[in-house]
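In structure tokens, one chain follows: the form predicted on its own.
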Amino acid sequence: MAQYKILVSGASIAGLTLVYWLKQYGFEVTVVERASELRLGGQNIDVKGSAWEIVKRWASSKK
């Protein structure tokens, strides 16, 4: 199988989640972020219902 190199633009929750899963499947990933420092503001997320089930599966897959 060919080694794919992927560039992800943005280190927000969506970008970093994508990076995590791509690396789990063996992709070589580079992340670029425009912000020069940590942004303390932004959109809050509420994880409940089916999203909570996904988070639990994600956490248990790391063990």
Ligand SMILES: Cc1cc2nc3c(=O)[nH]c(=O)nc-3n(C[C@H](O)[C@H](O)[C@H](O)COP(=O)(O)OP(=O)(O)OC[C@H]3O[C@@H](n4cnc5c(N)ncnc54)[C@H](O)[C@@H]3O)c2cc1C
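Quick caveat, the model's predicted, so the values are computed rather than measured. For the two forms, the rigid core is made up of the largest set of C-alpha atoms that agree within 1.5 Å on superposition. Residue numbers count along the first chain shown, from 1. First, how it differs from the form predicted together with this ligand.
- In the core-superposed comparison between the two forms, Ala51 has its Cα shifted by at least 2 Å.
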Second form
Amino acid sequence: MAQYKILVSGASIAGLTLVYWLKQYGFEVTVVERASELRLGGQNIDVKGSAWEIVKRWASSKK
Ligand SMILES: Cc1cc2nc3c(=O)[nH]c(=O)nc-3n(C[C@H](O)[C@H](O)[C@H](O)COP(=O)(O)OP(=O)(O)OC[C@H]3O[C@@H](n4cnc5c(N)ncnc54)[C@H](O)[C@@H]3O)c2cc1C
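Please show me the structure of the same protein in the form predicted together with this ligand, now that we have looked at it in the form predicted on its own.
Let's see the whole complex now, leading with the same chain.
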């Protein structure tokens, strides 16, 4: 599947999650982000619902 080149716009949680899974399946991925630097501030993260299922699949995909 590496013949497909995919451009993902936005390097936040959705963009980076998509990049992770696309690369797991062999796609060549480029990410663009309009922010000029990493945003270090933030709040506590509350993972629940469908997000919890994604985290579990992410953890079990690690080799
Ligand atoms: C105060 C606050 C607290 C929150 N707390 C929680 C929480 O506890 N739990 C939870 O699950 N959710 C929480 N949320 C919601 C959560 O932050 C969003 O649902 C989540 O960030 C959405 O992720 P996203 O990747 O879809 O979009 P975003 O996080 O909005 O990311 C979009 C990215 O795309 C980039 N971008 C936009 N346009 C372009 C462009 N033209 N070219 C290149 N890059 C571009 C942006 O710079 C950004 O990095 C909270 C939100 C706020 C505001």
